[in-house]
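First, one chain by itself: the form predicted on its own, in structure tokens.
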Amino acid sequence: MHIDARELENGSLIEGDICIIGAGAAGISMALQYINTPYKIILLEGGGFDYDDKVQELYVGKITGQPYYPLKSARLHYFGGTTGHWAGMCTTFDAIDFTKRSWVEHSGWPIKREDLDPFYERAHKIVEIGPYNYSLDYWLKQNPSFVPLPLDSNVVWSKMWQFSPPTRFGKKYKDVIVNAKNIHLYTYANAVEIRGNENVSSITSVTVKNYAGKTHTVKAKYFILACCAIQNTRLLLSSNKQAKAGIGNDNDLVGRFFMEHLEINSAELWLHKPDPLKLYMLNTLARAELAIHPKKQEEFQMLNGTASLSVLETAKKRHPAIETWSKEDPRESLNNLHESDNNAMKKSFYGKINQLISPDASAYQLFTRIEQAPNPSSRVMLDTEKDYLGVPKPILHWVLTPQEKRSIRMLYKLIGQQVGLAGIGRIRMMEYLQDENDDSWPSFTGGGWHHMGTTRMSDDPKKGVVDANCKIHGVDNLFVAGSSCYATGAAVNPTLTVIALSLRLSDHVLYRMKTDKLLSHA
């Protein structure tokens, strides 16, 4: 069932048992898994089911400290949210993103890989890609023209990924949850304040808004935040008149340990011998991206990273894509960014051949993807200007350490001497990472538009925003989906874990909606 918040009567009341709040990939993800079952759900959306601008204002902020992306366009606002444009790289974490490294401060979650293994396996199949299955062997055996570089795996080895179509949540679920007798969305319903109980120990409900001047009070048994690391954190810190710091936020970490992956040209491959290394191209169903054995991470201690390829004479000629987002308007952004990727394969000799087939070549460039260190310093906070439904805009400060860049030099280094014992050529870093002494970043400095931490997950309350089960210390109605419940980002795309860690919160809030059945028939 579908209805528009902005045709509501003005000061309408919303009820049901289980709210979600956000309609992208984890709230969309979540309420899948309630279509048919007894319980009414409420899914608010801030937007519509198109871009309006208007509601894309909700999301201006402000940037300090390392240059980003204008927030305005690094996150879409109206049902599917980001996933309308979504890459569809889809990898798992590892099992050492997940352990307390005695060289990464913060480093360590409440759960183990191995606790998501069954909601990976779902989550393949709402991203629509093939089986839950990422091992090299595997996907060798299903291509014959992969052929990985002959390393010493117990140094660098090839980390596999699949791609997704990309799914775009909002078309691809759109009817499914408009049709469902027992799933309630609510466009335009911007949600503006929680309110609890007198201790805010229980959150009683939610106020929304939209520009229609309307407001409306939405209860439910149970509330589940899926707004995205940055908007998680603004309304639970705007939330603040009977919480003073905001809501969950006792121990001053709500917002804090934003994180975001490092993505930057880093060195280039020079091969003694043309190879078209299909194994690590684009252009295939899966693809693999060189990383760090763990025990070597451990020697070096260093930050989970990876290095993925492409031909150096397009790559060179693309613009980085802090230069090409510039752009206020996300649809702006997203062209120049198009349109710097077509313009390197037009100006390439390999843009002009059939690129269904890699081309043999000798120089590749080295990508970088690598996780931030997890620091109380790069935060979200509240500014004193607010948007046109009066909640204040959001401030992120991200902030980088010497551990980021000495984990990328060191990853090249490793790379460089497999490649050198294997007598198949040589790695060049550039220039910015040549001086052991240099920690500064130079302007092409980039992220993954991958926004995560700021009420991260920890068993304890003074570490962290949320327990085991993503539901807020000291608030036991009030849950987190997504990405800003990470303890650590690892080296991948956080999307297909997004969907997994909400698979598994759905899971636990059907328990707690049950166990709360029983006990009332008790």
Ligand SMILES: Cc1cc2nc3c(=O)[nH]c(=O)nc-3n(C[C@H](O)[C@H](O)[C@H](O)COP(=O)(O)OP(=O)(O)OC[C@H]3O[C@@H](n4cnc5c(N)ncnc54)[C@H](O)[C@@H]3O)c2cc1C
Contents of the next structure:
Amino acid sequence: MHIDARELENGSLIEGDICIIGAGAAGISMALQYINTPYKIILLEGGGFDYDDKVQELYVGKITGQPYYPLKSARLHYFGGTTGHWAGMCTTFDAIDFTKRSWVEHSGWPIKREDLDPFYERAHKIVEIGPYNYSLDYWLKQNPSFVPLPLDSNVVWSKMWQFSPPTRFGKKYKDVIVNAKNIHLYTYANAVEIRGNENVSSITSVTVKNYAGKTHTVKAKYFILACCAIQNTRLLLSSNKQAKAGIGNDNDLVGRFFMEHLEINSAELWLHKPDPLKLYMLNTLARAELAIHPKKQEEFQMLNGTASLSVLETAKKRHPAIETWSKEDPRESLNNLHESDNNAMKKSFYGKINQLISPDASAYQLFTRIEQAPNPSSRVMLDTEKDYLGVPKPILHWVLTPQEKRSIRMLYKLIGQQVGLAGIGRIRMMEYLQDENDDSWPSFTGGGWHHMGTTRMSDDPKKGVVDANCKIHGVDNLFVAGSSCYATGAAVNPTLTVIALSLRLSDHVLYRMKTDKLLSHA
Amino acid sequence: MNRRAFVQLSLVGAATLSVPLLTCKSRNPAMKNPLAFPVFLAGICDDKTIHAIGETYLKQLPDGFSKNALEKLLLTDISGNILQPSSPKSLLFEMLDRKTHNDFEKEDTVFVKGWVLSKTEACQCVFFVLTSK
Ligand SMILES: Cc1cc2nc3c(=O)[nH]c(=O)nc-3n(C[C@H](O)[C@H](O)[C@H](O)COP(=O)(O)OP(=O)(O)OC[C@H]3O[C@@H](n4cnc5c(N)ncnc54)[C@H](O)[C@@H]3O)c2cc1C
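Can I get the form predicted in complex with this ligand as well, since the one above is the form predicted on its own?
Now the full complex is given, and it begins with the chain already shown.
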């Protein structure tokens, strides 16, 4: 069922069992699980079904730390959320990502990788990708033209990825959500405040507003925040009438530990013999990136990161994302990015035949994606300035540490040693990595548009905002879905894990609903 | 980075190191000496790059590290035997290739101007600089 909140009478009361705030990858994945359950689900979406610049304007914020993409264009504010722009690259976190690593301060999740396995499998269906199988052997059998580099997998291994079409949640799931009897989707319903009981140990309602000047109240038994890391932070911190520091923020953790994936060109691979390296090139099904074995990560005290390969001739002509994604309007930024990619392909010899794979390439660009060390100074805060609906605007203070740069250097030293040992070529790192004492970042340093942390997960309320079930510590019915719960960011794009974690949360909330019922009968 | 004609002698891969120096196209006479010719690297980059690597690595070597000491180091095979500079070139190439491989195996690598290199080939770059003077 769909209701446009602009059309409702001002001051309406909306009531349900479970209220999900935000209809992006996380919110829609959860709502899909609740279809045909006996519960009334309220799904609140700030935007409509299409891009609306006025609504998008609500994302505007300041950047004070490491240069970043304009906040207005880094996320999408309508039904389907940022999946309207995502590229669909999917793979799982590694087991090591969940562990406490002595060399990575603030690392460690209260859950393990195995806890997510069944949910990853379910997530695959939602993003329309192949079998839940990331083993290299499996993919080599699927495609005989895939040949791995002859590197020692105890040092450098080939981590597999799969590609979603990419699923645009707004298009793919609109009908199924709108036609579901127990899902009540409210568009143009921007959550602006969360209210609780007297000591805010339980949430009682959420206030929603829109540009039509309407204000409504939503009541439910359970509330799930699924607006992504920056918006979740804004909503929690600005709901400060009852809890002075904001909801869930007794320990000054909400908004802290903001993490991105550093995405940056880092090195070149020069092969002695031309090789198309098909396994490692972008294609429609699956590909591999070079990753470092956990034992080596430990030995060299490095963060988890991967290197992806592309033909150097084409890669050299591509502009860094931090340059092309500079427009406030996300559609313009996306166009610029695509244009830069297309031009690079056209200008390069291989591009003329429109191929990402070149049979006679012997030089490859190595592009890093690496987790950043969780850092409390890297954070989202509230500005004194407010948006049109009266919510303080966000300030993003993204901070990197020397550990990231040292890890990137180590990543390529290890790859370089392996490539040398295999006798297939040599690795050359880019200028900015050459001075081992230089911890600064070059102007082309970018992120992957992956917003993580800010409501990090920990069993200890002094160390995290949510517990292992994604429930906000100290509040019995408020949960968070999405990458803001990440304690560490891993080396890979976040969305498959966002969905897996959301499915796990949806099961948990269903379980809570059922046990509540049993208890009330007892 | 340009591939230059001078590297044509380097052929493909370290396994095929029966490199007849007769085919060396480099006008730099130093290149005729196997000790000054990191054959695998030369298959990837030009002599300017090799020179730059040599100059940079030279600065990283301990003070007073002489050409003679470097020559001796390069002539010492992985078992510690010292070959004669007048040994057949193919023998020297083979020995240096083995040493290079051994360096990577033992993680005896160096990081010069961004390149991850075997110590032996970095020393060869230095030797190239010293013999080109
Ligand atoms: C250019 C680009 C490429 C990307 N490529 C990849 C990729 O290849 N692989 C990958 O894994 N990830 C990728 N991502 C990241 C991916 O898009 C996000 O991880 C994912 O969309 C996060 O899902 P989410 O539901 O948490 O947030 P979103 O998808 O952003 O959804 C949040 C929803 O909440 C709504 N909302 C916000 N505030 C409010 C409010 N106050 N009240 C009500 N509703 C609200 C929004 O309108 C939106 O619908 C990419 C992102 C970008 C920008």
